[in-house]
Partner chain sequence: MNIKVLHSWLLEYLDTKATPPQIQQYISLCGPSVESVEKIQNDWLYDIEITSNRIDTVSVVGIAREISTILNRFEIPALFKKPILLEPSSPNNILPFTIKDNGKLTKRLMAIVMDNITVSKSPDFITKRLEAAGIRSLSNIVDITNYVMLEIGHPTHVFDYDRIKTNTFILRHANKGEKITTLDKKTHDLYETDIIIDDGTGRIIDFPGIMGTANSVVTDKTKRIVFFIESNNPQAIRRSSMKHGIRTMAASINEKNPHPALVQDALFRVIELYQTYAKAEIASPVYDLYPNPLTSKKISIDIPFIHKKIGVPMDKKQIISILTDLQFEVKTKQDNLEITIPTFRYFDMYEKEDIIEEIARIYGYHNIPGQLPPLAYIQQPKDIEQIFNYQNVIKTYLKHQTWYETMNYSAYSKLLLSAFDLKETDHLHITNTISEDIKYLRVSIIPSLLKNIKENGGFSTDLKLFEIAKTYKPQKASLPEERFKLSLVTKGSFLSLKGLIEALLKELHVEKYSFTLSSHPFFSSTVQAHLLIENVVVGVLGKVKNSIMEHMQLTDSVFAAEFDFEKLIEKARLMPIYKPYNPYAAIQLDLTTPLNQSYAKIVQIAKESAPHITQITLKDTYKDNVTLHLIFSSPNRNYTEKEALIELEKIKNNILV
Amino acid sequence: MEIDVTNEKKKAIDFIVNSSSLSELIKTETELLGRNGLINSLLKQLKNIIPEKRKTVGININALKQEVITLINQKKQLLSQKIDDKNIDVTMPGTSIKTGTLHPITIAITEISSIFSKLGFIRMSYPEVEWEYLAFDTLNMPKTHPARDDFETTFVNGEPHPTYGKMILTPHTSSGQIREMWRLKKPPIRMINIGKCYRPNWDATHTPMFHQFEGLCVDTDINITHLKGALDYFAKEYFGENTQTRLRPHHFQFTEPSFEVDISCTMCQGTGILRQSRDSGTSQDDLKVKCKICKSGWLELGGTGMVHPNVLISGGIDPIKYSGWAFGFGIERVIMMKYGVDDIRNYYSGDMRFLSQF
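That one chain, whose sequence was just given, in the form predicted together with the partner chain:
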């Protein structure tokens, strides 16, 4: 005769697992470990086993007995815990774990750099205190350009450079274009320059410091289609897949042609009209209201264009062989457009009522 201990073990475990109450478990315990239980009946059959195998089988049966005892005890513990579980108040707050916050600009910078890195654009950082020459002359803005005067540019008292002129705080991130051209000496160029910009303007919609992200792409055969493609990609990645973009003619000294980019309004989905349910009244119709965020369905994202040949020349790049596009958008502005974080003055006030939200 033979005894299949493995098979018996399976039966025993099934019994224990299927016992769903303490009383059932006690019944199972008797069935397994009682005087006439499974283990004992197996031990009784031992005498029928051929002597050579009897010892091994005996050891296996005893091991089984020990395991059954352990499993029954564990199960007893679990079943008695179940009785102890009171109904809890799930609305009570969990044990509080504190956390700090990141500045919204940091969050946006991370998001933006990651979007462009997928296209192979590298993030750079260039001086915030710069020479006039790099912020203006090299960008096709002659000495007489109004943006260079005291009302639009922030001047710094450092000793002027004999050829590069006065020291200023960068009024835009575009000086990074020239710095990157000088660094690489030769295209291809794929750059995102994110930095602080400064203009002497402080009111409800302007702060004297703000952030811009500047994209620059220079290569052989870059044309308007590549600018459109890249802007469309960015708008869909950052603002959502249904976002539409459009270019409108505009004017900037450092690009030609120059465009203003609009995206379809994130609030009214480009319709210019918001639907609101009526608060009261008999009509079931929704109330149609003009969207307050956009100009008839579109939101201005910022300025862009094909790099002006004079800018390429300043950067030491042959404008006949190479061409490129560039843009410079405000980070505060894209955050406002995407997340509705308005009053720009809050960004740099250090006010915890603002900072602690993010």
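Think of the rigid core as the biggest set of C-alphas that the two forms share within 1.5 Å after superposition. Just so it is clear, the structure is predicted and the values come from calculations on it, not from any experiment. Residue numbers count along the first chain shown, from 1. Compared with the form predicted alone:
- In this overlay on the rigid core, residue 304 has a C-alpha that sits less than 2 Å away from its partner position between these two forms.
- Residue 39 shows a C-alpha shift of 2 Å or greater between these two forms [criterion: core-superposed Cα displacement of 2 Å].
- Once the rigid core is overlaid between these two forms, residue 50 counts among the residues whose Cα shifts by 2 Å or more.
Output the structure of the form predicted alone; the preceding block shows the form predicted together with the partner chain.
This part shows the chain on its own.
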């Protein structure tokens, strides 16, 4: 028995080409590929072919089957397009295309740069891979300081520099203070340094990589009132006109005196009370419900202080003639405080439901 695959292929193609509607094409598909269709009928006849030719004919039938499937799919698309074209109302507005948004960190960096530029600060960016000497020694941090331990700092494999020591992923933007002093050589200095920092921590308020912005102002007769004025200006511009700041005494190796900066909570307006609810008991007094964000009316923004004389000397600046202040704040943290975000990991999850809110 012989099977003329070529002739059967011609008939199958004619069936497909002559189908003028989707309903006809579906009927043709059943006749060709259905359980009792042409292809299965040809496969059933293979047993009647002499063994020497059976393999070749079987290959040809399978090739025909794949070609029929391809042609039917193409025909379906063509017929569907014709139906859509007939039903299009050209007077209707088109479907709007979703546009992307900037990442909240990018938005914050732009806003912060703009705020400090109005105070005469220039935006700088310094290396993410730094030398131990610049990240610690020049900032008045002794060899025994716990921040230099590998539990707090990420060290990079490589040959240590004979003067600057080991390479590290910069744990803070403060090394930019020294580099800026070296670059300008002489005050006045007004710098805002924004960059990535690295510390091996991972939880709701810490990530191994995060962003900081560092402010540095060095000139003659600079004092704490200038620092407080700059912080007040930033807080009101970024968080809102009613935001207040306060300084709490603290200790940092590279500033003296040193302070922690707090801002009044943006959620409860510094009252520490998010809402009041009526007691359902016999007492008619209002119950004060503490703010979940701050619990006290204040939020810690970051560290600041007057630049330590040893740091000025490391930067080649005369501490007798000049003074300055500096601060370092986390960008992720200021966003959390502005919008009430409770988990820093949201910024890096890639979840569009979170990111599209900004």
